[in-house]
Structures are given as structure tokens and as C-alpha cells.
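Given as C-alpha cells, the chain that follows is alone and in the form predicted alone.
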Amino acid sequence: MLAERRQTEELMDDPALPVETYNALISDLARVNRLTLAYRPTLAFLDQALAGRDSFSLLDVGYGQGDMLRAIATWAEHQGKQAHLVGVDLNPSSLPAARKATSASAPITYVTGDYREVEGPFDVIASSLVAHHMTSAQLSDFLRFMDANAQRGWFVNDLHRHTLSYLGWPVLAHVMGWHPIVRSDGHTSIARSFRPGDWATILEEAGIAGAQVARWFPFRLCVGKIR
């Protein structure tokens, strides 16, 4: 049944969607990434990536309620690295969500609009949960972009599309209470992601040479490009 991606629209990419109900499933959605430990694969390319940088830029596509951003910014912090940060959403709904979960005095810029629209240039490009969200020539487009304009390196942080996560999300969204379209789009999200095959053929068609595809336990499944 997950041979190929799931051809599926998301209930949360719906542009109908009342902005309250948008809320509160992105932010259930940050509390599943803190659960799910999301941002280990991130932080660890970016460990790599800007090794012996005291400063970096970075923009993420897609950044939701903000979390992978405000995870990066405490890591730069941690690491004692200056950081601006900028992220880029189509929704609008995004922006107040992010600002509001975010502390005024962090070094992110939360923008909406097209991720080509951003001004650059950038160290690293990243996203995260945003590759399985866009159709095929989307997402080679988006990697040509990233090859193109990441000065230090590029990052997709996804889903690995495997029967134990499949069959085993619906029973850990009903437990932890999680918003309905959470449950239903987690589902529909593991079924329209990848599998290391897929990454092969879609980097092959993309012209994109020297990416690494790595798993991150639990089910995830990455893409990067360090120069």
C-alpha cells in the first residue's frame, strides 16, 4: 500500500482553512516535532555545515509555527555563533502564529511569500515537513534553487514513508490528543513521503550531484548537500 507516494492534498493546505483552526494544528504540529525529536537531523547538518563559522544565515521554507528556527537559533546561542535567521511561508497565517510563539529578542525574520522571492544570500537552505507537501516538479525546482543559492549547504528534513510508522501514527495522535487534522494529515503525510529510492531518482532528475541521503531514527528521512 506505500509502494509509491500517496497522491493526496493535506486538509492543512487548504487556503479555506479558518486561521484559528490553523493554530492550533501547527501547534500540535511543534509539539510533535519536539516529540518525535525532528530537529536532531538539522542540528547535526548544521554542526557539519558551519563547522568553524563564528556567524551564518539561513533561510527556511515553510517554517509553520517557527519551531525548527527557534530550535536553530538556541543551538547558535549554544554554540556561541551569531545567526540571522529567516524563514518564508506561503500562508499567511503563518507569520502572527510564528511571532507569537517567539521571543522578540530572537535573530528570526518570519516573512510570507515565495521562497525565491527571499533576499539572499544564504549559507544554508533548510526545510522541514515541506518536501512531501509539493508536487514532483516543485520539489526538483526547489532543489535546483537550494543547489544554486546555498552558499554552505542545503537540508531537506522529511519523512520516511515505512509500514511501522504508517500503521503506528493513528494510534500514538489518538493518545497524545493531538488536533484531528494532525491525526489525518500526519497519515496522509507518511504516505506521500519518501523512501531512499525515490531520493535517488528525484535528485537524478533534478541534475543535483553530490547529496547525501541519510535515516534519522525515529522514521526520517534526509536530504543534504554540504559544499
Ligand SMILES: C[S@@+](CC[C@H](N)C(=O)[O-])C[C@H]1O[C@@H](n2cnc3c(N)ncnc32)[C@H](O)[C@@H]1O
The other form holds:
Amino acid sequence: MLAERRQTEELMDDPALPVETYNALISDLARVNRLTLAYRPTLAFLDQALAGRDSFSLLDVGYGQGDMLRAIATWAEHQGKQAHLVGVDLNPSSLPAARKATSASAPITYVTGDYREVEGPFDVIASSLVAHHMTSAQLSDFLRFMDANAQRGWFVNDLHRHTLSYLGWPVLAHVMGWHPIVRSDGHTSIARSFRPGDWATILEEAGIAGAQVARWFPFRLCVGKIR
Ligand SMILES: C[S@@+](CC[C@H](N)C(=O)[O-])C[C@H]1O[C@@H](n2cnc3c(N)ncnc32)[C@H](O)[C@@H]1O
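Given the form predicted alone above, produce the structure of the same protein in the form predicted together with the named molecule.
Below is the entire complex, every chain and molecule, led by the chain shown above.
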């Protein structure tokens, strides 16, 4: 059933989606992220990558409602590190939603567009739940871009294509009363995501050496590289 990555499009990627619907579903997505401990792998990577640094810059590709960037800003404040955080998202509806959810004093700049249009360099380039939206060719380009432009390291936080999460997700999403598009896209996302063996092939095809693949509870599969 899940032997290969599924190619189905997700409903949230439809540019014709009404703004109110998009806002409702990315709010729920931020709730899913909190409940499923989604920030932990990225923050653990930053602990390691930025140890000993007083300041850093970071680009978050595909920020959605900006909740990962807010978690990183809070982490940086607790660590006493000065953060320069930039988020880029293709969907123009993400920008007002993320700004509304973010304190004006947070060190975060949100922009709309493709990640290749953002002027760097950055110490770290990160993303969460974005890689599985990409085709193999797009993912290869993304990995090469990060490898060339992230001065300290890069981190891809994504899902593990696991039968248990695929079967359990509809039940959890129903019990939590999440938006129907989040329920449906979550299911598709799991089927579009990755297994450890996929990453070995993807990294090899992209010509990337030195990256580490790690599983995180529950059902996250992350890939990172520190120089
Ligand atoms: C599932 S959402 C993830 C949002 C957020 N990171 C989270 O974890 O909740 C994927 C986001 O990636 C964005 N995205 C996909 N490809 C992109 C690209 N090439 N450049 C910038 N953003 C991109 C989409 O617009 C979408 O908002």
C-alpha cells in the first residue's frame, strides 16, 4: 500500500482555495505540529549546529502559519542567541496569517515567493512538512540549493511513511475535530512522505554527502547536515 511515495496533490496546494479556508487549515496544522512535537527535531538540530554561537541567521522554507519560526525565536531567546529569521512561502495567503500570529517584536521577517528568490546567505536553511510536497526532481534541486547556500548546515523535518501513522491519522484527526482538508491532506502527506531507504537514494541522486537521517517520535523522519 505504501511501498512507493504517492504522487497525489494535496488540497491545500490549490491556489483557488478561499483565504478563510486556508487560514483555518494552517491554524489547525499549527495545532497538529504542537500536539505531534514537531518542533523538537529542528530545535535539537539547532542545539548542535549553533552551539557556541551568539547570533545566527536562518531561512525557513514553506513557513505556513510561521509556528516553527516562532518556536525557533523562543528557543534562541532562551539560549541568549541573537536570531535573524526569515520565512519564505509560495502561498501569498501564508504571509498575513503568519504575521497575525506573530508578535511584532519577534525577529522574524516573512516573505512570499519561491525559496530560490531569497537573498542569502544564511547560517541554516530549514523546512518542515515541505519536502513531501516536492517531486523527486524538485527535492534534488532543493537539497543542492541548501547544500550550496547554508553556511553552517541544513535540516529537513518531514514525515515517516509508516503504515501505523497512515492507519491511525484519520482516527486522531477525527477525534481532534481538525479541518476536513487537514484530515485529508494529512493522510495524503503520510503517503507522499519518506522511508529511510528513500532518503539514501534521494541524497545519492542529488550528490549530497555527509547528511544524517534520523527518526523522531512520533513518525517524523528528518535529514540534516552540519558542516
Ligand atoms: C504543509 S505546508 C507546511 C507549513 C509549515 N512549515 C508547517 O510545518 O506547518 C507546506 C508549505 O510549503 C510551501 N512551499 C512549497 N514549495 C515551496 C517553495 N518552493 N518555496 C517556498 N515555499 C514552498 C507551501 O506554500 C506550503 O505553505
